[in-house]
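Next up is one chain by itself, shown in structure tokens, the form predicted on its own.
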Amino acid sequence: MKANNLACPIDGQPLALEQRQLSCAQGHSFDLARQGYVNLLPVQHKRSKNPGDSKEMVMARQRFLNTGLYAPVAQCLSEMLRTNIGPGREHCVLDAGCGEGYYLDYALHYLEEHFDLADLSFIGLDISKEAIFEAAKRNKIISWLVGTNRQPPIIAGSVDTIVCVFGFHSFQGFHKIMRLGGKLILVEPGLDHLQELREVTYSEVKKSAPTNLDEAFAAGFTLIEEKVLRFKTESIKNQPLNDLLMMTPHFFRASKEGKMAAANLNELVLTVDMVFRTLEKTGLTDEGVEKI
């Protein structure tokens, strides 16, 4: 496991690898699975028995994200990245609701082609087990972490870069791990995204904005950066396109007639329309105060 700066989710205080055992200097220890990750989300953390993902929409989404469809996404996210990552210094990176890895594994083997990896750690976080178990199949050069964006299991003030694709924000956590000066990548659904398949599966279609930012700019945020990443996909078939309602949202929000109605869809092209923000961590509260 290389990085070097995950923290006890207990007391805080740094884990130290030993053979195949993270531990604490109170003595809090975790073992690596036998694939490589580390389930560092304690019971009192959880709020489920078993929180995140399940097991069918960990393989629908590695199902659908592995047909290519969302490369784009993925290959944006990664020139994101590239522009924040300074030549010759270590750099730390981590998705936050990493899900089964493809965002990251993506990334991983982008900025290789630019950079010394030897400079560079990445870390993929999320509260399902069941996603990271896969994930930690998918690459073995990147820790994988079983745990909570609310109380992110590493070392305050060491992370450069976060990324969150889809995932939970939590604001004050992410703020507490991230550097002075470091960037959160915010990557959403935009008005228009796959408002086909959303056609099909409501009676009424609402348009919902990305996340305000009002909660980031008081914790201490600042936005200095907005683009849209907007294409019409090929023609999609019949499993990709379940997988792909699945994954979403829309699978526990539709109704049985509309759930219906999509998995007897033959094909159907999708606008895919995606928000990325660039947020960076200023130290500044929205009024103006300075935060630790």
Ligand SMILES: C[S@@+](CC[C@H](N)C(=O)[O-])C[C@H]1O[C@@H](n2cnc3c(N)ncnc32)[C@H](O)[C@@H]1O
Given for the second form:
Amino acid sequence: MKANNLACPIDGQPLALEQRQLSCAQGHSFDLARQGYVNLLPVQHKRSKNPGDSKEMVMARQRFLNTGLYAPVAQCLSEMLRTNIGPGREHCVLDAGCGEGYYLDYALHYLEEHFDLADLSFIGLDISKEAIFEAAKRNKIISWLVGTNRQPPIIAGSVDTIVCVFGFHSFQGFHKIMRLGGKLILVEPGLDHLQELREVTYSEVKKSAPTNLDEAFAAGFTLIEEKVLRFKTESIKNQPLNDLLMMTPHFFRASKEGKMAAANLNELVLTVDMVFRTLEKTGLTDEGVEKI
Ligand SMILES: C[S@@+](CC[C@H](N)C(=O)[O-])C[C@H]1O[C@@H](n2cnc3c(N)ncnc32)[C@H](O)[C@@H]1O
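The structure above corresponds to the form predicted on its own; please give the structure of the form predicted together with the named molecule next.
Whole complex next, starting from this chain.
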């Protein structure tokens, strides 16, 4: 486990790694799993027995992302990360709600061509144990954690960049662990995202806008950049189409007839419409003094 800024999820004290165990000064300890990840989600932070994405959803997402159809999204995100990282300085990147690790793994391979990996630390955090189990198989350099974005088990002020791709965001949780001036990159669906699939699964297609940022502004973030990535995919066959449906909220929202219609599709060309917004942590420091 390369990350040296992990915090005890029970009392927030720094965690130190000894042998295959992370412990805090109060004696709370967490074993490294054989696969290399660590579970930092205490039962009191759980709202259900198995929170987050199920095994079935994780495997569908992994199959779909491995087709490379969303590689332009990963590429765009990686290029944005590159512009945030100063050469020769240590930089910690957190993927909050990382799923089975596709985007962070892609970014690491992209960034290692431009920076010395010794200066970079990558943390992937997800509340789903099933997702982190798969992520830990994908990449052995990244520090993979089971935990919640509401109370990320990371030392306050120690993260330089957070990415949150279709993730569950907690602006207060993110603000606490970021350094002043750190960046939060939110990637969310735009109005026309997967329009063609939604036309098949819903009798009436509603357009929903990306998250309103008022909560982020109240937590102490400022919006500094917004950009859109739009492209048409190649023709997608039945299996990846159904994997895609399974990994989106449309699977749960669609009617039985809508799901049947999608299951019977032979192929479809889709519009990918993603919004990338960069927010900066500004305002008071955690001590309540300095401003930038
Ligand atoms: C739509 S998926 C996106 C996964 C990944 N970012 C991707 O795009 O491939 C949302 C992820 O957020 C995770 N999640 C849900 N609630 C969470 C929380 N409170 N803290 C951390 N992760 C959470 C889910 O388990 C799931 O893996």
